[in-house]
Structure formats: C-alpha cells, structure tokens
Amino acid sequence: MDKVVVSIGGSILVPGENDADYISELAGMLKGISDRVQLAIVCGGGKTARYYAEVGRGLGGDTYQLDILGIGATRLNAQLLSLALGDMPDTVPTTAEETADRSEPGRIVVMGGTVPGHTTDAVSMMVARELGACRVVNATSVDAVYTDDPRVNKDAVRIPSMTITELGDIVYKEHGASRSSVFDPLGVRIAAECGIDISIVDGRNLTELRNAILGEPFSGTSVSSR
C-alpha cells in the first residue's frame, strides 16, 4: 500500500464560502480511499492565520510570536478536518515524527504546523520522509505550476510535468529568492534528497485531488524526484 502525504492549504480548507460542505465532501473522499493508500494530512492556516498575524502585528508581536499564532491556526484547521473525519482528538500531532508514528493503514492522521519557520509544504515533506511516503500531494488554490503567476500574468504557461530540479529552478530563480506560491524550498530539497514525488493540484477539485492521491492521471503538475 502506497503511503501518501496530502498538504492542504488553509485557503483551500476554509476560504469562507461553503466551508462545511467542502470539508464534509473532502473527508468523505479521503475516507473512501483510505483502504487503498495510507494517508497523512497536513493543514495550513489560510485566512485564519493571516487574520491573527495582522492583529498580532498591530499589537506589537514579533516574527516568532506571529508564527506561533499562525501555527495555532493550522492546528485549529486540522481539528476541523479531523471532526469531519469522525475522529477529532483533543490535540493534533505537533511533530512529523508523531504523525508518522500514529499513521497506519486505514487510519488518517491529521496535523497542522510544527515550529516557527516551517511552512505547510516543508512540514508535509518532513512527514513524508519520516513515513517513507512515495509522494506528497499539494492541494492548492492554483491548479498547476506555471511559468509565472497566472493570476497576474495571462501569458503564464501551464507546466503539466517537470523534474524536481526544474521545480527547484523556479523556486530559486530571481537571485535565489523563494517563491512560496509554488513550493517551499526546504520541501523541494527534502524531495530531491529522499526521492519523493510531488503532485500539485487544485484542492477544490475533489475528482482531480483524488486521482492525484491515488497516483492516477490527473489535471495538475506532476513533479518527478528522479
């Protein structure tokens, strides 16, 4: 049985529109395939994290303190998804190791962030490394990797498949500045070192997300680590 880690951005999980319906349908889909793949889920913070960061900044919070607030938001989102899955714990796992330890066939483990400085992408890759997962599926608000941000550049070209080296080139282009909208640089490095493939897909399209999780053809971007 393949082991798969799914990274779900907070803006996908709780965008503020039909949230309960989507989360319920997402949970149903995940439960429906949990007998075919061993799943671990990492949730982002999204607008909840951004709200607390904005208010916290106005209250004089420093970067570390704002990150702590953001991590709290990711764990709140993780509990929300756990509730939909029918097994909401009092606390979600707080480390990649804990998530890997709890994971087993048929059991979906959900977590949020870990420590300041680690993005959802990076945490997902850390979980995949600990779990020995074959791929990380990045459920995001953009349906694939593009040559530029398609939301601001109508001429951006969609990339259906690429290597981890090519993804790294996009992530680090422009004098090494990371483009967090594509994928986290630390996550790319772990994927390359551990041979973990990445699938980038529209997280609100549950049919394509399901296909990506199962390793079937999907509409998005397949990133080969080999």
Ligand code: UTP
The other form holds:
Amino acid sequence: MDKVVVSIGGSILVPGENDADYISELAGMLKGISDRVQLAIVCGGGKTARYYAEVGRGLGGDTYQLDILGIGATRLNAQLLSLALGDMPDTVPTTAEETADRSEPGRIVVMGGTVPGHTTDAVSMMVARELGACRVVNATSVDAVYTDDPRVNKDAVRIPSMTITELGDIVYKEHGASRSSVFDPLGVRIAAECGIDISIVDGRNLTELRNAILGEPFSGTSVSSR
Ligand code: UTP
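Given the form predicted on its own above, what does the protein look like in the form predicted together with this ligand?
Let's see the whole complex now, leading with the same chain.
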C-alpha cells in the first residue's frame, strides 16, 4: 500500500466560514480512501497562527517565541481534524518520528508543527522521510504553481508539472523576499534528497485533493523528484 503524507494549510482547514462542514467532508473523504493508501496528515496554523504571532510580536516576542505560538495553533487545528476523524488524542504527535511510529494501514495520524524554525510543509516532508512515503500532497489555497504571482501578473502561466530542481529555483529565490513561499525551502531540499514527489492542489476541491492523494491525474502541479 502506498504511503502518502498530506500537508494541509490552516487557511484551507479553518478559513473562518463553514469550517465544521468542510472539515467534516474532508474527514469523510480521507476515511473513505484510508483502505487504499496509508495516510499521515500535517495541519498548518492559518489565521489563528498569524493572529497569535501578531499579538505576540506586540508583546515583544522574539522569532523563537512567535514560532512557539504558531506551533500551538497548528496543533489546535490538528486536534480539530482528529476530532472529525473520530480519533482525537489528548495530545497530537509532536515529532515526525512519533507520527511515523503511530502510523499503520487504515489508521490516519494527524499532527501539527514540531520545533521553531520551519513550517508544517517541512514537517510533512520529515514525516514522509520517516515513513518512506512516495509523495507529499500539499493542500493549499492556490490551485497550482504559476510562473509568477497570478494575483499581481495577469500573464502568469500555470505550470502543470515540473521537476524538484525547478521548484527549488522558485522557492530559494522567493525565500529571500519573504517567509511565505509556495513550499517551505527546507521541505524542497528534503524532497530532492529523498526522492519524494510533491503534488500541489487546491485543498478546497475535495475531488482533486482525493485524486492527488491516490496518485491519479489531478488539476494542480505535479513536482517530480525522481
Ligand atoms: P504553518 O506551517 O501554518 O506556516 O505554521 P505558514 O507558512 O505560516 O502557513 P501557510 O503555509 O502560509 O498557511 C505557522 C507558523 O508556526 C511556526 C512558524 O512560525 C509558522 O510560520 N511553526 C510551524 C514552527 O516554527 N515550526 C513548525 O514545525 C511548524
């Protein structure tokens, strides 16, 4: 059975509108395919993480402390998805190793962040490395990787498939400008080193997300690392 890790952005999971409906449908879809792929899910922090970071910054928090607040938000989101899956532990796994240890066919393990200094995209890649997963599906708020920011440049072209080296060229360049990138540069490095493919898909489109998780053709960007 294929092992697949899903990195699901907090902005997808809890944008602040009909969140219970979406999380419940997502959980139903994941459970429905859990006999076909062995799944581990890593949840991002979204709005909650950004809000706590903003308030923490106002209180004089340093980068390390703001990251700790962000990690707290990712774990809260992981608890929500665990609740919807009907298996909410008192604490979610705090390391990639713990998630890999708890993972088994038919059991969906959900976690958030680990330690300061990276994002949950990187965590999802660490889990994939531990598990020996063939791909990480990045369920995000953009529907694909583009040649430029499509919100700013109307000539930006959608890229249906690319190599990990090409994705690296984009994220290493972007990372100089801001911390927000299409995929965490550390995650891209691990994917390249370990030969783990990345599928980037609109996480609100559950049909395409399901296709991407199952390794079937999907609308989004396929990043090949092999
Ligand atoms: P996210 O993974 O949601 O990061 O973690 P992000 O890139 O800001 O979110 P998206 O992808 O745009 O939705 C939220 C914050 O939590 C901290 C970081 O500060 C991150 O920005 N964090 C998270 C860590 O320090 N370590 C982790 O393992 C995870």
